[in-house]
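In structure tokens, the next block holds one chain alone, the form predicted on its own.
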Amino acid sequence: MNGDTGFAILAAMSVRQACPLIIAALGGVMSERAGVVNIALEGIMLSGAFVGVWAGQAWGPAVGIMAALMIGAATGGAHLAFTQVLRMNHVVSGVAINLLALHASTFLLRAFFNQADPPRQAKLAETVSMGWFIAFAFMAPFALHLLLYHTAFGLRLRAVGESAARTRLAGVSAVGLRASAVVVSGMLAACAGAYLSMALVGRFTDDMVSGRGFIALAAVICGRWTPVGAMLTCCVFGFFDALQLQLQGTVAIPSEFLRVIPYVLTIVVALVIRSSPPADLGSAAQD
């Protein structure tokens, strides 16, 4: 394999690995710009991955993707209810959703997929093209940037994240804006999970998200809570994830050490890049 071919393979792998991070990070930007901490990205991605494969095998890939988006919206709605109605701590709510998704998906995998037909799962992977997900991942950040910074809705959404109380005084429903942002956030995270199970891998496996939700959340912070900044950070993470995959078996370094590179990078970047979150992040809005 010559250098040009190796670089082309690395670039293609980087795009594939960055794609779910970008989509999930956009969900994080939406939620946190509205003032809701979304630690639950990991669990929502896992839910979308499982439901997408389950519904896709039963009724086809298109239904699988729609089902994944629906479970994402429902889980995002649950996080919204916990944090804004029941006033639960945002981090506690997110951790609870993550744990529930992890153990529920493991149980349901044993219950539903132990007798799954492998050829049918392979056909599902061939049917769902990665191209659509990748195109969406690299176009959506610019669309979201326009929405947040060049529309009245985006101005109000960012205002809620800075001060829900002042937004109420201006006659704008803080709860309604946060509800729309968190539900869309859940749908985006579930879409990222569906990409993993329905396009990248072709089947659901235990804990297949493997911390990508947390890396996406770190990308939101490192990208200064902006869509394009989060996308660029995810591309860096995707490159190092692809690099460790390509290096496995070619260098005399334990594979476990190589697999930890993206997570170490996440910590380093988060420590180096200093940014200020929305002022009202983590609060409960009232109308």
Contents of the next structure:
Amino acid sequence: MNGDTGFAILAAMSVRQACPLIIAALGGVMSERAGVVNIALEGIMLSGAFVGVWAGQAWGPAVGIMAALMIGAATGGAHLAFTQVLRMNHVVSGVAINLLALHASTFLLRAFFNQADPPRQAKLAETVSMGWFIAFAFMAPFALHLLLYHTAFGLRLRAVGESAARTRLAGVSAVGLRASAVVVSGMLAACAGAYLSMALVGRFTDDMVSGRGFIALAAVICGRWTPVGAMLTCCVFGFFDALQLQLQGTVAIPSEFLRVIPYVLTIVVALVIRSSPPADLGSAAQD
Amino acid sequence: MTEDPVPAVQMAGITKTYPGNVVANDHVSLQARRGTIHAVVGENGAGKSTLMGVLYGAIRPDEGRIRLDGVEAHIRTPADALRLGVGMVPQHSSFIPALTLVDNAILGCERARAGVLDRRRAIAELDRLAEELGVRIPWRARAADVSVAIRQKAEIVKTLYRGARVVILDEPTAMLAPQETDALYAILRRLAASDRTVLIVTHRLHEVMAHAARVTVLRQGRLVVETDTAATSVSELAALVVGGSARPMSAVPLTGGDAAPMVGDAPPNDADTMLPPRDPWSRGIEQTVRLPVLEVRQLELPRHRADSVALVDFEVLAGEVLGVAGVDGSGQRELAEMILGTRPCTVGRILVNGRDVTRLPVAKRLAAGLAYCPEDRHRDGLIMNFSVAENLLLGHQWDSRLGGGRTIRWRRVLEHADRLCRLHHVRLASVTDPVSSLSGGNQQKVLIARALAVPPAILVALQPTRGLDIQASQDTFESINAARAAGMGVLLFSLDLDEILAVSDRIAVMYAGRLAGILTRAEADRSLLGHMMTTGSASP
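If the one shown is the form predicted on its own, what is the structure of the form predicted together with its partner chain?
Let us now look at the entire complex, which starts with that chain.
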């Protein structure tokens, strides 16, 4: 393997690893800019990954992706209901969703696949092309930037994240805005999960998101709650993830240590980059 | 057609009860004529803001009806009010600090071209409206970066941008300097002249008499009277507002004797610098040995302009009130923060009781005899979710009698809190209630009580009566006066010139980040102070 192809492989791998992070992080930006903490990204990704494979295997990849988006919207809707209607603490709601998604997908994997007679595998006949996802991941941040800073909807979204009460005083429905933001956020996260299971590996395995939702959330913070900033941070994380994958087995460093790199990097970046979150993050809006 | 024109705003039988059976409005009515300034006055808690909140749809009343121009109006949300031409500038700003003024102004009423916000056209329209009112506004600046006065003007223009025929302003002059207040009323007069209706909530009765055509007086949630200002007077309004509960200022017994501290074994200042208590109403008689309790020597403040070197030099003597006047943002906040120690000072020295504290942290300055009463009670003064007793404990937690850094002795803490609350007339059910359950006036008294719990050598107070009603302001100054009579010096920052003139022995004027001069009380009058505040020079 010469240097050039080595580098090309690393670059391609970086893009592949960064792609789900970016899509999930955009969901994080949507939600948090509207004032809803979304640590449920991890769980929503996992539910999207599972439902995508399950529906994809039965009815084909297009239906699989649609089903993933729908479970994402539904889970996002649950997070919305917990935090805004039932006024639950946003982190508690997110943790609940993450745990539910983890154990439900593990259980359903056994119930629908491994123990079926004859035994089936949670594996797609053929993987979905990564190209669409990657194109989306690298164009959507700019679209979201335009949406946030140059449209009425975006202005209202940022306003409701800064102060739901004052946004309401301006005659805007704060709850409605948060609802649309969190539901779209869930769809984006589920889309990222579907990419992992349906495009990247073509099967669903237990806890296959393995912390990417949290990494995406860290990227939102490191990227100062801006879509393009989050995308750039995700690229850095994706690069280290790819490096870690490529170095596994080739150098005499335990793979566990290498796998830790993105997380350590998150902490370092979060320490270096200081910025303040939307002022009304974590609140419950009222109309 | 009748001769009597239909009122622009009619509110009838407005009733609002908050949880805990607090009746904020009890069948209140109001009628405001088109093209006039209509004032709503009353003490804190009289129900003024609730009434205006109902008109704007921010508060949903239990019962009551609203008519606009004689037509029944169903206002359930601010969106309804805006659609019907009612705009509001709330007391604590409706603008979002992180957004630009233009974004704040268009929020909820955005105009876009092909889906993309057309900010340029919005600014052109906003500028046109601003020009009608004779103001200029930097629309591209973030709301957090402009002064209160500019933000307020932008908020008024916003209401016009949204097509308001009725403009409500809640306590608009509470944070403005005299000149800014005049400018604001000039704007409100123009609004009224353009056939709009202006509703203004205020404490300041002189402003009502000078600018409003009609006034509604509320007391304890009930309508007292609605009358033309031409048919009443400041003193009559004052009597209606307080309703006979007010104590005349001079009739209050001084509490100097039993103000003895429970906390702290000895007063923090040296005994020989302490003067015996003296009658606060015969000030200026004894000019014997009065030692400075606060000295600020050649202190450099942050520069307002690159070329202006601003070295500040003054002292406050024991038992003296040095008032600091100036337009908001003239460097008062920076000076106060440097004295407290939350802002570093590079050039100059600060001495408390003769001790150089320039390099000391806040805690050591407080131990040296400094006490501080911050401008923003909620942000810098109190922890709103803590109980009154806990708030009173803060800063005294190392006192050996209260626990002294080991476990807190709660019985003592509660006794301590009870004593302080009685001493400073804090009205409350129990010291274990959260401080957020108290009215603004009583919260301020808690702050003052804490600052004076150990008699300080010098009290630095920023706008201690901001947003307080007459009674609470009096109580606050009584507490300060009692401690002053015992020899405490006071550095009083205030934007209210009347307050400065009423309580100061000497008056310092700040202008553009420097000291424009220090006058004795005898030299100072409103016009000279106003001149110094706006030009920075005492010579005409």
